[in-house]
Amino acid sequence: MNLYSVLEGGFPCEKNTIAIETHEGYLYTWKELESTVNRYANFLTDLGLPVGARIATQIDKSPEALFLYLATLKAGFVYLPLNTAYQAAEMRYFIGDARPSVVVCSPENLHIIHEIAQQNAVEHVFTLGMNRDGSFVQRSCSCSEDFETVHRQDDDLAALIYTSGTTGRSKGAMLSHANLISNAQVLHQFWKWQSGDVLLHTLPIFHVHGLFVACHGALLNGSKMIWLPKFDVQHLIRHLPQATVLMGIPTFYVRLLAEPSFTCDITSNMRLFISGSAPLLTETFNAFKEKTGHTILERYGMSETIMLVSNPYDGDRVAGSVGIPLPGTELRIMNEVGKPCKVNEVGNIEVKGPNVFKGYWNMPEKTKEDFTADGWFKTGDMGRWGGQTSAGAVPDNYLCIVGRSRDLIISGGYNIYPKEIESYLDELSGVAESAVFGVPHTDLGEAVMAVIVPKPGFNLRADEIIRSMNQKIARFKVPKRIELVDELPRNAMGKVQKNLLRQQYSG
C-alpha cells in the first residue's frame, strides 16, 4: 500500500478547515493541501520518470516543501531529502551516489546544483523557494488538481535517507512504504493522538524527526500544524498557547528554560512535549517539570528504523531513560560474545521489526555487515536495561543509552561522524593528522572538537582552519574548537585514544 493513502485516510472530511498555519499567518486548508499535492504529482508524472525514480531536494522548510514530499509519495516515486546546510562537495557525493532523476533546490543555490546535476546526467533541475515561488511551483500551476494515488507494494522504496558512516562515506538508508506506515500507525496509538490536537512544528524536514515522526503524526491524525521555518524561542513561545503537541530536541527545552517569558501559563493548553535526536539531560528533564508541570517524553530512534523506543504516554517517564520498545519492535542488548546482557549490563543494541529499513543504497556488503545472521539490525549504539542514573533507579524493562560504539557525535540534534570531518581536515595543507570527537556543550548537548598535528615547518592557525572548513562542509559539522598538538595519544596497536582526548578537553 502507498504511504500517502494511509496518511490521507486521516485527513478530516471538512476540507475547508485549516491544515497548516505559518508563522506569518498564511493559512492552508486541507483542500488546498490536496489540490497542490495533486498538481505536483501530475507534474512529476508528466516528466516521464522511470519506476523508482529518486526525487532529490535541498530546499528550505515551507508548506510547499511538504507538499512536494507528499506528491512524490502519491506519484509512486522515492523521496530523497538533503540537509540545507550541505555544501557543494557534499552535494556532489549525494547526487552522484543516488543518481536522482529530479533535483529540486532553493533558488539561490541553482547555479551550484545545476552544475553538479549536469555532471551526473540529471535531466531535471527545478527550484522551490520559501514564498510559494520557484520554477517547480510555476511549472506545476497548469497541472490538473485531480490525481489517483499510484499503487505501491509494501516493500517498495518510499524514501532514501542519507546517514553518515564511520568510514566517512554517507550511507543511503532505504525505507519502504511498509516501514513508514507501520511506524506512523504505532506512534499514533502509542502517543495517543487526539481529536483537536495541534502540532507546533519547529523542526527541519530533511530528516526523520521532522519529516516522518512529526508530519506523519499530524497528517494521520488530521491535525492542524503551526509551521515555523526554524526554531526561534520567541516565535515558539508566541504560538505555544494555540498548540497541544511539540516535538523537539533537548536544545529547544534548554533554551526555553533560559527565556524569562517562558512561564507555566503559556503551556497550559499543551498535552505532550516530546524530546529526541540527542540525549536529554536529567537536569533539563527535572527543571522543565518543575517550571511547567509537564513531564517531557523522551524517545529513541534512528534514520534506519524511525522510532524504536519511547517512554510511555500513560505511565512513568523516567529521566535518563528512553523508555520501552514500541509495540511490534523487538530489541535486545548483546555482549561481546553474542549473548543477551543481564539487567544493568552494558552491551550492543540490536533491533528487529516492521519499521527496520531494507538496507543501504548500493552497499550490499555494508548491509550484510550491519545485520546479524538471524536478521537483527546492529544499531551501533550501546545500552543497558534498567540500572541506576543520576535521577535514581530505572525499571528493568526501560532502556538507557550509554554510548555510541561508532563514535557518533550528536550536536544540536544532528548526527555527525568524526571520520568524515577528519577526512576534510587531513586534506588541508600543513595538516599531518587529526582527531575529531565530541565534548559536552550546555546548549548543543555535544560540540565538535578537533585536535590537529601540523606537518613540520607549517604554522597553522585554528581560526583559519575553521574558516576554511566553513567553505567545505555544513556549519553544524565544523569544529567549534581546534587545538594544535605535537602528537596524538595512541594505544599499543597504534589506534588514537579518543577517550583520553575527551577526558582532557571535556572540562
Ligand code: MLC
Contents of the next structure:
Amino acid sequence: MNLYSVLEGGFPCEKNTIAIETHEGYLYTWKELESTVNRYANFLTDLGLPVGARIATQIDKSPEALFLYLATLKAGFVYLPLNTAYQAAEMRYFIGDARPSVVVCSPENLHIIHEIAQQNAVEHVFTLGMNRDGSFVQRSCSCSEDFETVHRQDDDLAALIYTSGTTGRSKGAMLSHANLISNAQVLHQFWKWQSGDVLLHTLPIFHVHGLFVACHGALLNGSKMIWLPKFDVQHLIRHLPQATVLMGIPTFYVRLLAEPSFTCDITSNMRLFISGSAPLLTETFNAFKEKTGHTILERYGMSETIMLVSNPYDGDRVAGSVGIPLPGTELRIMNEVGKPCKVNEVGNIEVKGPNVFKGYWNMPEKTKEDFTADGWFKTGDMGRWGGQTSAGAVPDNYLCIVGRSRDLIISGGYNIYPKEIESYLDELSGVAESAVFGVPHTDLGEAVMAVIVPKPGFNLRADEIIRSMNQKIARFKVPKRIELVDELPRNAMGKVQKNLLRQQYSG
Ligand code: MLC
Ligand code: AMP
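Can you switch from the form predicted alone and show the form predicted together with this ligand instead?
Below: every chain and molecule of the assembly, starting with the one above.
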C-alpha cells in the first residue's frame, strides 16, 4: 500500500480547517494541502519518469517542500532529501550515487546544481524557494488538482535517506512504504496522538526525525502543524502556548532552559515533549521537569530503522534510558561471544521488525555486513538493559545507550563520521596526518575537534584550515577546534588512540 493513502486516512473531513500555519502567519487549509500535492504529483507524473525514479531535493524548509515530499509519495516515486548545508563536493557524490531523475534545489544553488546534474545525466532540474517561488511551483501551476494515488507494493521504495558512513562514504538507506507505514502507525498509538493536538514543527525536514517522525505523526492524526523554518529559541517560545506536541533534539531543550523568558506558563498547553537523535543528559531531563513540570519523553531511532525504542507515554519515563522497544520491534543486545547480554551487561544493539530498512542503495556488500545471518540489523550502537544511571536504578526491560561501536560524532543531532573529515583535512597542503574526534559541548552535545600533524617545514594555522574546510564541506562538519601537534598518540599496533585525545581535550 502507498504510505500517502495511510497518511491521508488521518486527514480531517472538514477540509477548510488549518493544516499548516507558518511562522509568518500564512495559513494552509487541508484542501490547499491536498490540491497542491495533487498538482505537484500530476507535474511529476507528466514528466514520464521511470518506475522507482528518485526525486532528489536540497531545498529550504517551507510548506511547499513538504507538499513536494507528499506528492512524490502519492505519484509513487522515491523521495531523496538532502541537507541544505551540503556543498558542491558532497552534492556531487549524492547525485552521482543516487542517480535521481529529478533534482529540485533552491534558486540560489541552481547554477552549481545544474552543472552537477548535467555531469550525471539528470534529466530534470527545478527550483523551489522559501516563498512559494521557483520553477517547480511555476511549472506545476496549471496542473490538475485531481490525482489518484499510485498503487505501491509494500516493499517498494518510498524514500532514500543518506546517512554518513564509517568509511567516509555516505550510504543511502532504502526505506519502503511498509517500513514507514508501520512506524507511523505504531508511534501514533504509542504516543497517544489525540484530537486537538497541534505539533510545533521546528526540525529540519531532510532527516528521519523532522520528515517522518514529526510530519507523519501530525498528518496521520489530522493535526495542525505550526511550521517554523528552523530552530530559533525565541520563535519557539512565542508559539509554544498554541501547541501541544514538540519533537526536538537535546540542544532544543538545553537552549530553552538557558533562555530567561522560558517559563512554566508557556508550556501549560503542552501535552508532550519528545527528545531524540542524540543522548539527553539527565541534568537536562531533571532541569526541564523542575522548571515546567513536564517529563521529557526520550526515544531512540536511526535512519535505517526509523523509531525503535521509546519511553512510555503513561508509564515511567526514565532519565538516561531511551525506554522499551516499540510494539513490533524486536531488540537484542549481543555480547562479544555472540550471546544475548544479561541485565546490566553492555553489548551491541541488534534489531528486527517491519520498520527495518531494505538495505543500502548500491551497496550489497555493506548491507550484508550489517545484517546477521538470521536477519538482525546491527545498529552500531552499544547498550545495556537496566542497570544504574546517575538518576538511580533503571528497570530491567528499559534500554540504556552507552556508546557506539562505530567511530561517530553526534553534534546537535547530526551524525558526523571522523573518517570523512580526516580525508578532507589530509588533502590540505602541508597536512601530514590528522585525527578527528568528538569532545563534550554544552549546546551541541558533542563538537568536532581535529588534531593535525603538519608536514616538516609547513607553518599551518588553525584558522586558515577552518576557513579552507568551510569552503569544502557542510559547515556543521567543520572542526570547531583544531590543535597542531608534532605527533599523534598510537598504540603498539600503530593505531591512533582517539580515546587519549578525547580525554586530553575534554576539559
Ligand atoms: C549548525 N551548526 C552546527 C550544527 N548546526 N555545528 C555543529 N553541529 C550542528 N548540528 C553550525 C553552522 O554550520 C554554523 O556554522 C553555525 O553552527 C550556526 O548555524 P545555524 O544554522 O544558525 O545553527 P543553529 O540554527 O543554531 O542550528 C543548530 C541546531 C541544528 C542544533 C538547531 O543543527 C538542528 O536543527 N539540528 C537538528 C538535527 C536533526 O534534525 N537531526 C535528526 C537526524 S535523524 P558557521 O561556521 O557558519 O558559523 C536521527 C534519527 C533519530 O538522528 O533518532 O532521530
Ligand atoms: P542517523 O544515522 O542520523 O539516523 O542517527 C542515528 C543515531 O543517532 C543512532 O544510531 C544513535 O547513535 C543516535 N541516537 C538516536 N536517538 C538517540 C538517543 N535518544 N540517545 C542516544 N543516541 C541516539
